[in-house]
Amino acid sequence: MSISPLQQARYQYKPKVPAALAESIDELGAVQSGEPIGTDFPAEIREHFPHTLGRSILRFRIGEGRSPKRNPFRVAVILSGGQAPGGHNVIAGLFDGLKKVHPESQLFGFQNGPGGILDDDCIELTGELIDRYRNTGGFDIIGSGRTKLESEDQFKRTTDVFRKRNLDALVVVGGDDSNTNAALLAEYMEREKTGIQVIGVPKTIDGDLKSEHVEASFGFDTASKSYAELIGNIARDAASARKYWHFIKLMGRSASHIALECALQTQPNICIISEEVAEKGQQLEEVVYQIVTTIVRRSKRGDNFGVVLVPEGLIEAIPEINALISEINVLLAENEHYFTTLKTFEDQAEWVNKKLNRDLSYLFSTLPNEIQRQLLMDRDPHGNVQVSRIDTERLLVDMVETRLNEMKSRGDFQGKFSHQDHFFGYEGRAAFPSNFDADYCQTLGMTAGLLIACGANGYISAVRGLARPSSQWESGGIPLVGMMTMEKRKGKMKPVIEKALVKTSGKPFTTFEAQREHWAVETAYRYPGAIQYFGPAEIADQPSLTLQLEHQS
């Protein structure tokens, strides 16, 4: 197999850890940190966890805690979801956590993700295996899945396959669906006193997995760089050429995370944040309006050429789209059988729009026949529209246009509107981790081992105070049950791990703010370039802006 420079250099990368991880395993310790988490939480909560409620969080020190116990480990790992760089590292840091406890310890993969339990599909992750993977970027050494492991039967085959293979622990690399249903399996494995060990891992480029205790998911790093590179250069061809407007949009279906940080990076002309959209009640003629306002103001300088970045959660956000969405939710999840008997387009918007209100009805039927189409589309996992196959910067394009043409008709718009559509998502879920995500990760995959030894269940691996020098980091382990709310799925209230939204009173956010509207009218485009993985820690180690404007405040 040929690989690239870039690649072989990768391979002799070795990522930097907290100080506590890189002493001896004899020093090492897991100190309770905290009350207990949980007991106050609500009923409808509580009652769903009542074994694994109540736990302290851990924290990895030096001379102090619980010591890991010294015994071989047979350990699993699943990659659960979508991509996100760095996943290769999580299983290196397990493997090498692990070995640390003790060198017989033993590391499996069950392949495509948690169907591949169900499947009893599993291969042994040797260090010969691994070395060929540290560093790089993808989920390509065991393959990833979107199986969701949540019902009683699913949670006694992966009982019996557990014991049949021998294993004492399984480690799910995901994000917050993911996490919660490691957390429903952790609660099954204490019920049933199987003794197997559950423990998660904060992934999703989204950045939509943190909380007070875990400050950041994987891969958000690398993939907010990579799509700021991209729109960095988009945004000075458009400021070479001056012709075109760029809408561009962004993955992060329920939060604008990657949006904002992108905006930090690139300083682009207009950044719709979907939070901001929700929390001020903005209709869709408002966004329109807001993007219309921006382009007229810069074409009375001379400047028809502008870039809008535009997150994919941000038709959900908008009251009126949100509340048909969510209807029509509701509408398919109880009628699924029906619905599927309707073999056309036609017959199912027919059918949708009798059902609906008569506001809602109303705003489906003047949404394009392409945006109906992508509302009724194939449902994900979790019953919800595919909110990433809906096309809605060429929805705003459609509509700004439109608005542009009826305002040159009338004399109040002499300028030039012409336009360019991207969406950046595969772009960046598979790219080679930052030094940031490599160090990340490999601490977390040691964090999750030393959980193992410890003999934890039902926590997700953190680590604290990212935003310092990798050496300064502090892991341990945080109470899955701690990080849970309930919510409606499928028409029925549901225990979640709560998705983390952009906050608009947050530092990244007033940051952002308080320069717009300069950015809106000025050309203050700035170029981050390529990540870069060698030369000075300030270029080649530095956290996502995001983190950094987190920690200051």
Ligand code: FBP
Given for the second form:
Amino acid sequence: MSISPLQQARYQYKPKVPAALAESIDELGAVQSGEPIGTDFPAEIREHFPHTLGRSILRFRIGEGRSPKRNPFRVAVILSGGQAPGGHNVIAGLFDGLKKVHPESQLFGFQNGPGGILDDDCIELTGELIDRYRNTGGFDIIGSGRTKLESEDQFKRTTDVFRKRNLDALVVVGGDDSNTNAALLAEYMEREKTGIQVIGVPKTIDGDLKSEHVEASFGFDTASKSYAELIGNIARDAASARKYWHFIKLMGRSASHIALECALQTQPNICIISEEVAEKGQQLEEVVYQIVTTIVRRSKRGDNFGVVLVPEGLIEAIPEINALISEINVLLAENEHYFTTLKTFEDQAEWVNKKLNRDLSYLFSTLPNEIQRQLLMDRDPHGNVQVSRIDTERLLVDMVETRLNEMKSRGDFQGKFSHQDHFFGYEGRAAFPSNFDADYCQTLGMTAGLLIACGANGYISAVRGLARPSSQWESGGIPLVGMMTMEKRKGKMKPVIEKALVKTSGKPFTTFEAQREHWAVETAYRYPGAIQYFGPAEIADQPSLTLQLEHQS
Ligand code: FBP
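Having looked at the form predicted on its own, could you now put up the form predicted together with the ligand?
Next comes the full complex, this chain leading.
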């Protein structure tokens, strides 16, 4: 098989891990830190986690705390949900951590996500196999999937499969929904006294699985840097050709962290932040008006070009459309079977229209057919609308163009408006992990292995001090229960890990806010260029601007 020179070079890269994990683990211990978590939570959360509530944060330190058991462990891992750069290093780090604990430990991978457990589809992840994936992007070593593991039957099936295979623990590499289910599974394992441990790892390019103690999800750094490179290239092209407005939709589902990070990196003319739109209760027309105003102002300077960043979750953040989506979600959940009998889009749209109240029905009928169709598409297994499949950027372009044409006919706009639209998502999800993600993921994986050896269950692997050089990071485990809140899902209240959305009071947003007016009118593009894997630390090892700014504050 032919491999690229970069892939060859990345095999040689030795991820940099915290000093406490770098050498032998003979002196290493897990120290309990802070108060037990969750005992003061509302009763509706506590009642879901009677066995795993009230545990403290664990931190790995040299010469202190509970030592890992030096047994040969048999551990299985699953990759859940969308790809995120660094997943292979989590697996490599887990393997290395378990081998440090005992050289006869074994690691297994269930294939194609949580569904692989239910199908009992498992392979052993040997050192030789893992070496072919170190520091590479993608999840193809075992594949990923979006099946959710959440019912008692599935938990029982998981237990049976683990007992049959004599497995001690499961590591779930996933986002907020998968880690929510990991917490419920950990609770089940404890309640049923199975002795099987469950550990989560925070994954998602969206950057929305974070909390006071979980500083970042892996993959965000590389994915944002990949998109920022492309946006910078497009911005330079726009400034050279001076004839197109580029509308760029960026992945990130509900959260705009990716769009915000890319804006800080590239300084576009406009970046919409869904969280701000939702907070201000802005309607679609207002968002369109803002874009139109900037286009008109720039055209007066002779600049009929620009770059607009649109987070993919915008559509859900607009209050009127959010209400529409929520209502459709409930209708689809409650009438799942009947809805599948409606074969044509026309029949589906007519049925939905009849069921909606007057205002929502009116709104639904004013949307272009393509958007209506996209709003009715299959939900993901967690009941969420698949925002990556809704052409928000095209909807905006159409509306902006209509307004500009109206203005032109009244003589209020003398400029030109030609556009290009783009969607960046898959371009970055399987990229070679940046040094930051390669180091972070190796650390997360090793930490997960050590948490298992210390007997932890229902914890998420976590690293703190991420804005500092990796040798100064400190790793440990955070009780998953501590991240729970109650939310309505598919019409029912459920305990879930709260999505960490962009805070409009946070430093990344306020930094952007302070400069966006200048970026709107001036052409102030910044060109981050391609991810550098080799070279001085200030070019190759820098974490995202989001992380750096969050730590400044
Ligand atoms: P996760 O939350 O599973 O990490 O997924 C991230 C993501 O890339 C989102 O940004 C995007 O909306 C979604 O996956 C798209 O997933 P799919 O390709 O399965 O539709």
